[in-house]
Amino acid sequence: MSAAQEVAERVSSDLNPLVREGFLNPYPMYQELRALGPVVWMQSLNAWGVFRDAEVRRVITDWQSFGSKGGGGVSNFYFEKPWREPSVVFEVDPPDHTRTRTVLTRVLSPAALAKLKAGMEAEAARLVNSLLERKTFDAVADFARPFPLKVLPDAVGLPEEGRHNLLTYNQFVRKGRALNWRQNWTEADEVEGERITNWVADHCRREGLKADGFGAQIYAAADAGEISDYEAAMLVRSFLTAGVEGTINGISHTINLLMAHPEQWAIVRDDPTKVRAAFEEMLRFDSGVQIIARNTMGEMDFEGVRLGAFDKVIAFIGSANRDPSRWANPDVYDVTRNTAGHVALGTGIHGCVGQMIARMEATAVLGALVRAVDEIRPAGAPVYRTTGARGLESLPVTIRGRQGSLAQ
């Protein structure tokens, strides 16, 4: 008997934090859903949901019981064909995952990232200095977006032309992770989806990458027989597409939170070494990524509930990061908090492989801003994306530079 057939005997809910009002502010829903129990059948998602820190942590770390092959979104690859070829690092389990992850981990070693630091900081200073002259600008379009779109593809070795296509591709990835996505796509979606998939595939090939970037190093692993050429191209795709948008969202969310909490901005302004802490607390408090999905690898009992084979289980990491059983005053944004242990970037073998470069980017560009700016305030209402990852489309701001100061 399937999970759906047995649902009447189990705790279920018609709440859906992924749509409508829940999407913009899911936290009141999370509080209700945590109170229902350790695992809840989500009727509108045709999936199980876990909302407490303990259960979320188990689902995203126990890969033997909760596998990644069924996809990281609501769509269940065991029963619905994925929109694009699955990732060879995010949507795969050991032993294949071990091979591809090992290559990426080596390419993104601390020593390799250290070589990028000076260049990133120089680019961040250049960007901030240009914005000091304007004073009023869009913190998404003019700050959070152009920086990762330059420094990360530069590091991979992607040519400059057409990089905006990476963001379009991510929009389609989100569409393709939705439940019953085929029923909701228009003909125009199909045409554009094929175009953008082909563009990304073309630009992740060996021939399209510069010889001195991370992409070339990934292909060197293929030449050494560690991975296939196909896997190398897919690793380049995963690194590029996942890394750019997530960092854009993180930078803009941090700025928005610091403006909304001026006492926290004052702490960071007076001590710019706390920029990294402000970014980490943003990840805990209001990350753009709110879920990590897995599938059961067989029938199993989980917290007293019988789950069917290949059932979709959605770990609501945004809820776990506000779980009062794990965090004191979880609904308070506090840059002095010890944020060690948050699950915004996953954990275990499937933790975000690019998290250190994302942190380095955010620290560089936010640090340049904080060192050069005395005051930052809203210049208009923020505009949020209404579907997919919880990101800002627009964030108008006005800044006042420190007297006689430029970003260094």
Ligand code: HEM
The other form holds:
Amino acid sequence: MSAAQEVAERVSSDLNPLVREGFLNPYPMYQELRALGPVVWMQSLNAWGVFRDAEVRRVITDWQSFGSKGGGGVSNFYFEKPWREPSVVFEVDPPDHTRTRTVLTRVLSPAALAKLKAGMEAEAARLVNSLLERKTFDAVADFARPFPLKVLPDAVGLPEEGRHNLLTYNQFVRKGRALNWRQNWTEADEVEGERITNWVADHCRREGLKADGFGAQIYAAADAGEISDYEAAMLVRSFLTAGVEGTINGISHTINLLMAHPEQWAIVRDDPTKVRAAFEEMLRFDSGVQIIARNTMGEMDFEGVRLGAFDKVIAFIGSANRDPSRWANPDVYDVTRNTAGHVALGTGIHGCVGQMIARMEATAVLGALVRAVDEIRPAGAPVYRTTGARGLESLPVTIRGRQGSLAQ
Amino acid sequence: MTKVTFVGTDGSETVLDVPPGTSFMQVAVSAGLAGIVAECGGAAMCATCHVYIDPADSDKLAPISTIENEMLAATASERRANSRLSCQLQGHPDLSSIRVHLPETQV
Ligand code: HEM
Ligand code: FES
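Okay, that one was the form predicted alone. Can I see the form predicted in complex with the named molecule too?
The complete assembly is shown below, putting the previous chain first.
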């Protein structure tokens, strides 16, 4: 079992930035935890936590010491059975990872994505034009959610019907990554979890996918012998899990932050090409994804502390992105900042493979909106989720169109 | 430490010390070197950290991985035989110095 219990000199804490007040605003806790030391035993998570930029970077990039097979969440697959079959890219180490990742790199490279740009921009313009007529709408339900839920599954080659199932599936994946997830699993979860698993598995099969999409390209790599058919189906699943929710949260939260910071909104309104920077700074400043989890591959010394074999080590990327030793004025949302080097999308061999399409989606849809409006303000209180994926559930807004503008 | 000389398209030279295990890209970005964009922060997903290895130094580096090879197909400036992604190149105790040339454009 875990050797962590025997370590005498470790610094430990009972703070839990992943629940309750920490979930909504973890930043004051991060400040305390960064000050405690380079690595902290988190009693409430039964795991080590790292909070400073330097150690976070080391844990997420040093795959020889910190592997991914123990699962992408707090739940430790070495000791707790995972809810679903582990991912063949996110939850594996080289050399298996290199094989699957090579295929995804090809499918999602900027060169491959260039073909999607015009279609995405047309879709964004359609959506924004319909909202210009309504003036008051929910920036989550009517804007941030429908766009990725249309363009990403379209790109994968998924049929139209039943796409809301992707959001349900994401909720289950998240619940299934929590510590002791099984203890909190209800009978209803059991039934719905099985239904959704089957729906996703059905939609990852070669037969249902359109001929020219990412899905078909992944199966082409299987036909070429680069990966197995099983791995191909599992890689299609990766798009369906990781591909939509982060983008939805990111698009809605960028609008939220711009409304909360009028001087930043003015910069973006005057130069709509700045939406890309506004999205990127949102990622650094307050992203939906706050942690990346790894496991030690054996007993090891880390920053003078003895870690046990297969211990869970959680890199708090949201804390690294606010580390004052790395960032000037880290608690300020500043769209003019050089954000290069934030770790909101990870970095190194597991760094987000979907990040260029996420940026492309956000730039297309936020760009279309900003080019068409010169004012956007709250039309009610935003509703934040308090469990599950961190992000907005609802964001009522009112917009005023620029003189005579229709999105183009 | 590895001394990396970045040569701009105008011939200007910037010499940076890259510690073992740290990427050329990371040090260039921290130093604010304009010719390296590195939008993906080192995940080999953006191809905006493209460099050309000086022909005299071409045998000093580890070979191109399959992943780097895929991404090199997406560079904005022409891919050549000596093209590499600087996020995939790391300082090493056995590598004392190397010259790399910046491309015309990264985006
Ligand atoms: C703003 C939106 C997004 C955020 C915040 C996000 C966040 C992340 C993070 C933090 C990681 C690193 C995990 C690790 O190091 O273990 C990651 C990996 C990954 N992401 Fe994203 N992501 C986003 C969008 C997407 C999209 C649109 C896709 C698919 C099209 C995607 C697919 C993946 C996959 C497959 C991995 C695993 C890569 C690997 O392990 O090699 N993500 N993402
Ligand atoms: S930094 Fe993006 S490919 Fe090197």
